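Below you'll find only one chain, the form predicted on its own, shown as structure tokens.
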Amino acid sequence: MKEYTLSAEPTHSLWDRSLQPRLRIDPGDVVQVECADASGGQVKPGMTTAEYIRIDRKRIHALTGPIWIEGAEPGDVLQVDVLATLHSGWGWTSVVEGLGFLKERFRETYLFHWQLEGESTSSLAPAIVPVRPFLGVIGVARAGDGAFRTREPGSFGGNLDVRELCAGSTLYLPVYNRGALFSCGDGHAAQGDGEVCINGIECPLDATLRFRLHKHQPLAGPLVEASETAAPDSVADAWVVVETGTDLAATARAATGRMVDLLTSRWGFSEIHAYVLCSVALKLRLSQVVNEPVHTVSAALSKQILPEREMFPIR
């Protein structure tokens, strides 16, 4: 196992499976990752609105790699441990006219600047928010040729917005292409469900990383494994399924289903058996429902309710 740093310049804001690597690595090794915030670095502490309106909002989303990892290839799963996660003190939250799940009541554009206080931040009181920093891009490069924007979350990861990808979490991406191209970035300091205004706590994050492959395993899309630490409010020491679509019922139907298959596969359950544990036990949750048209449902099981177990074996 090595070890490596991958400062977050220079940054891309597409998924292009055409861009060069930054950093070659073998399974095993560990990187930490620097990440600029999403706006690439553009707002600062102390910007004001009139300033914020005036970023380039194609640099939205200013990702860091892509990472190669040696051997991945397509069909294989990618798994991404998250070590440890450091915010820098700082962070920002916007209203942007036009968007967000409240546009028709929300019009104006608006800037909030965020003191983080470690694992905790009184800037917006009484309220006192609880930190828990991660990752709101990670993904692999996208089948196909072309650039994509990176706002439309998908199987290959990409702008999921799940708040459980904190510290001590893991990810399991499909592989869709040689050396998977890992990238990421998008920090934030917390989040709710929906990320309903259109932004979370964004900030510049610093993410260690390790970085597992598995040949030759099915996956349809993202699957997390929770951590026992998550934030009070989240989804702790659980599975989690993720899946995006246009029609937000539709994605919850093919979370549940994906759950499913998951019992029935790694645990023996039948079908029917399988579906009726969902229902006595599954929590659907919206991660971000202001990419639109696209939403991001999460479909979470505890890990208490289940046999212990590995998903993909370490061979």
Contents of the next structure:
Number of protein chains: 2
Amino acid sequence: MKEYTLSAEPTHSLWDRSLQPRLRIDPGDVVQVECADASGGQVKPGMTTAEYIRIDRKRIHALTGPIWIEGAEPGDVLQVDVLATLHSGWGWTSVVEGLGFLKERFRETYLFHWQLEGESTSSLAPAIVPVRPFLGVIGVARAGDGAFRTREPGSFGGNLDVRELCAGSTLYLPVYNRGALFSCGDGHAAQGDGEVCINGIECPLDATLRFRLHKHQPLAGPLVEASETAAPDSVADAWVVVETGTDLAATARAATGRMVDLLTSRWGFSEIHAYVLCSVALKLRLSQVVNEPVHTVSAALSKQILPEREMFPIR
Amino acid sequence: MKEYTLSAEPTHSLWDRSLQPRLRIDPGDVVQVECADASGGQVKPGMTTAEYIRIDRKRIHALTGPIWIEGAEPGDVLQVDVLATLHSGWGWTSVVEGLGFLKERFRETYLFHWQLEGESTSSLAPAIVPVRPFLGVIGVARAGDGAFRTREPGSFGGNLDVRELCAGSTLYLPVYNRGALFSCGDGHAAQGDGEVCINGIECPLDATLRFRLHKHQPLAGPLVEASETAAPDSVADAWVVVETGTDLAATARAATGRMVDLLTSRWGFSEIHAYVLCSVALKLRLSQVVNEPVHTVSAALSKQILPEREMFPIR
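With the form predicted on its own in hand, show me what the form predicted in complex with another copy of the chain looks like.
Everything in the complex follows now, all chains and molecules, and the chain you saw is the first one.
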């Protein structure tokens, strides 16, 4: 097992499988990935709203990567263990004209700065928000040639905005290209379900990630093994299926269907019993509702409900 | 303060403000409300699927009530404190042809029986589901004359299926008629977000409820003050806004907007700060997605994020 550090610069802001890898690692290796904030360092402490309006939004999301994982091929599963995440004491949240879940009500651009003190905020009194930093964008290169904007997440991961991906959690992703070509960024010190105003607490973030590879394993889309130490207002200690789509009800339906599949394939429930179990114990959450035109729904089952299972055989 | 017991029979299965109250109480009184299961006692332990298909579905949901609260008038808020809930050791979950979130995949009617041992299930090994019983249907008579089926929830409460309404929680409802005319039923020993297969763990339930009245208070729809002792897979210790509508995204948007309103009116945040706070700390959950044509979305903020507030002045 080797350990690496990958600096934030130069960032990239498109998913493109033709990008040259900045680092090549073996399965089992650990990388401290230094990530700029989503703007690529354009937003700085003390910046005014007037200044914020003029940033180059095409640099969002400024990602660190790609990382090539030796031996990874289409049809494999990449396991990413989030070992640690570290913020730097400051973050920002903006409202952007024309974006956001309540864009008809909040029409003007606005920039807010957060002070972060360890595990909570101290700048929007009387509110105190628990801080458990995670990567909003985390994924592998998409199938298909060309360059894709990062706003839309998908089965490859990407702009998932799943707040359960804090330190201690694990993400499983399908591999679509040789080497997997992993990138990440868009650090969030905290984020609500839905990320309703368009941002979480955006921040530069150092994430320590361990990569593992599971050869020839079927996986329809992102699967999260949520940490026991998630924020008090997150889903902790759970299996979380993540689905993305344009219709919210259809996306929630797909997530529910994938959880039924997981219960049958991994725990041996009959299909009908898996469905019944989901009806009495599933958590269905709107992880993001602002990355138009797609929404992301998380379907979670507490690990306390189920016996422990190795989700994929460890290579 | 007086204490009453109201027996399950005779049940009623429609919301109708012309129904004669079965009990008249004063604000502050406590009622042990005995509720049949949603079927009104038609489903019994050991019943087969073949027998279940022949039950009279028009009796669903068999409710106990109405209870007249003296002094209640349109424009008031009824506070319902759930002091205790007691199941009887047995429950059922069905899949019903033509209903449910995955109705295209699960087309046949099926009946499952649960054994409940205190705070968990023991009949769908290896799964163990935590049990925190709550009333799936809880509400006041609707505005307007006529009889309404109970499937659709609304601003009056009704078939909310909000799993956070377990013992220790409080529900606030707008009053639409003199006396409020409260009814409840549809006991669930447990239920997942979404109630995806169409049922939770349906069970007879005795609920001990305390009623309070807040005169002339604006309230757009159900508001839940969730208990600290909610099930490990529920939202605990939180303020929960409950919204119902036909379009899932619009319903989630309305719930988010109501939380912004609550933060500004009760905690004094500016509107933009309330929006920012929701973006970094709100929980957005699909409470039910099967009571067609309407969905119910819950938007929750942990009490740990906010200083304590009396939501309404106590009369």
